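A single chain comes next, written as structure tokens; it is the form predicted on its own.
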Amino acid sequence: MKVFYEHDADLRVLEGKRIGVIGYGNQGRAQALNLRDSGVSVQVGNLEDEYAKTARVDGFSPVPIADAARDADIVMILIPDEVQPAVFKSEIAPHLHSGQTLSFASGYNVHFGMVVPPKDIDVIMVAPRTIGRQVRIAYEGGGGVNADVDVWQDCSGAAWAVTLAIAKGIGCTRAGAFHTSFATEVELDLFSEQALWPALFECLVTAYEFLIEKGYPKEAVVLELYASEEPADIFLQMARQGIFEQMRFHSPTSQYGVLSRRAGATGGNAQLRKRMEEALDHIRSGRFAAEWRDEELAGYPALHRLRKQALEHPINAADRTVRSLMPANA
């Protein structure tokens, strides 16, 4: 796999182009404050809502989507996926002209057809492998996020030098951007949040109902299991040393304890597997995105009735009981 650096971009590729940044979001804030403070020329693009306020304030002079999208050397789109097609039919692809580049921070809508961008255009992706909070933090700080990259459509021949120099200018290229394709970019995204991360908050939430069943108190439970931020201690020596690697930071009882009943945790390798066949499989075929759209369509009934479910669990009495705990909120 092809991995790009600091060497690999140039920035002055994007001297004398403005970069329309749709959305002051999550990524949206993040990305236009890095490519400002990179020497970006950026207008943002907003609906006039509290987003825009921010902003103004962060200053920025934001303005319709659609004269963001006309005006725009680079449209940049970081809405969510899911409102991204009506956006772009709306108020994006009738102000598209030759010559432009459209750049995605996820493959999704491009690759499950949801968006057709125009034969005309160079369409790119540049998308950072954190959430936008962090993108801000590491790039202010002198680093940046790892971020995957890639050309859909290449119309004007330059479209490899702008998506290095966005990366570049958003600090992805200081940990380095990973050539992925669009499609394996949202398939392992749509497949970590389905099938990897589902089963880990069950695993937390199932080890928190039995351990209560036994009479451990819930702060010692929650403290335990993730409020103490060992498991994201954890996580971070996995990225930065490997996966097992980061345990000879644990004391030989833990290694031990780990790899010797590692092999039945989860009910079986096969039964695992066959949850994650499952997922991958309706990630592939295209059924999830028909799901998302429909729900998105509906007001989203399904996802409102979930989060409620979450919320209401007891899981989060202890939560709110242990942070009031700590030192921080004394």
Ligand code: NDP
Given for the second form:
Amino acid sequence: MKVFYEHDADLRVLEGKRIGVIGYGNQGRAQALNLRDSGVSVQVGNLEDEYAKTARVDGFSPVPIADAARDADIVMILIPDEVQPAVFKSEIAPHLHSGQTLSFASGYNVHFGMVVPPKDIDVIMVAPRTIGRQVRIAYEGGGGVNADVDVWQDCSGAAWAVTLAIAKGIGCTRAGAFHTSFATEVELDLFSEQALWPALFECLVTAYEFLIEKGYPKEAVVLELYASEEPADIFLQMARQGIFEQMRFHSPTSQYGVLSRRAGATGGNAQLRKRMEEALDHIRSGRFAAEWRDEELAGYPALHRLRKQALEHPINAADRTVRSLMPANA
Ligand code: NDP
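And the form predicted together with the ligand, for comparison with the form predicted on its own?
All chains and molecules follow, beginning with the one already shown.
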């Protein structure tokens, strides 16, 4: 796979160009600040609300989304995926003109055909692989985060140069920008969210319920399962050393326990693979995108109900108790 680094990208491509950052949330704020610190001219487009206030505090002068879309050479769409089709239709598309570049931080809407860009502009993707907060923290520390990059439509012949310059301005070429595709980016992202993370969350909550039933103190259980930050350290070392290589940091007892019980730990891989198959099929067919669009149109009733249910689980009280016992939070 082609991976782009600092020497592959030239920030001079963005000289004299204005970047319109649409949305000042997780990614919008981090990317706008990084690009500005990289010497790029940035205008923030946002509704007049709390996000706009934050942009002002950060030294930007936010304008309405339509103005930012009209005035920018490169329009970076950094609002939530599910609201992009409506905002694109009403606030962005009517103001686009030939010669502009439309940039996405996920392949979601273009890949599923929910945003159809005009034929006479460049369409690119620079999708950081982690949360906006980390995009900013890594950049400020002199590093960066990985990104998926791709070009969907190259009218100008310069789309790749712009893609890599943006990746560099955000800090992503410091870590490596991977050339995947709009489809791969979004399908893998949704797969993690819908097949991998639910299984991990369910394992943790089931383990909590089981151990409480067996009479263990809730503080000790939560500490063991995740509050000590040991799992976070394990994941960090998986990324840095390799999934099994990092095991050398653990005791032989731990290594033997994990390796001897790994097979069959999920109650049979056939069941797990079946669930993964169903999830991927739902994603690839566009049925998930349609489900999520309907949920957004209805005002997120299921999301609100599910969030409420999750936050009412007793594990949340245990979380609070454990956190109150940590010196940093006491
Ligand atoms: P956020 O939820 O943080 O976006 C919030 C911003 O979107 C605010 O500026 C908000 O302003 C604006 N917004 C929300 N609803 C509307 C609306 N209906 N009309 C106009 N503006 C709206 O988004 P993220 O940063 O999480 O995601 C942005 C993009 O980045 C997505 O494509 C996502 O897939 C991608 N991405 C996200 C990552 C993450 O970790 N969060 C990681 C990598 C990529 P206001 O409320 O004023 O309208």
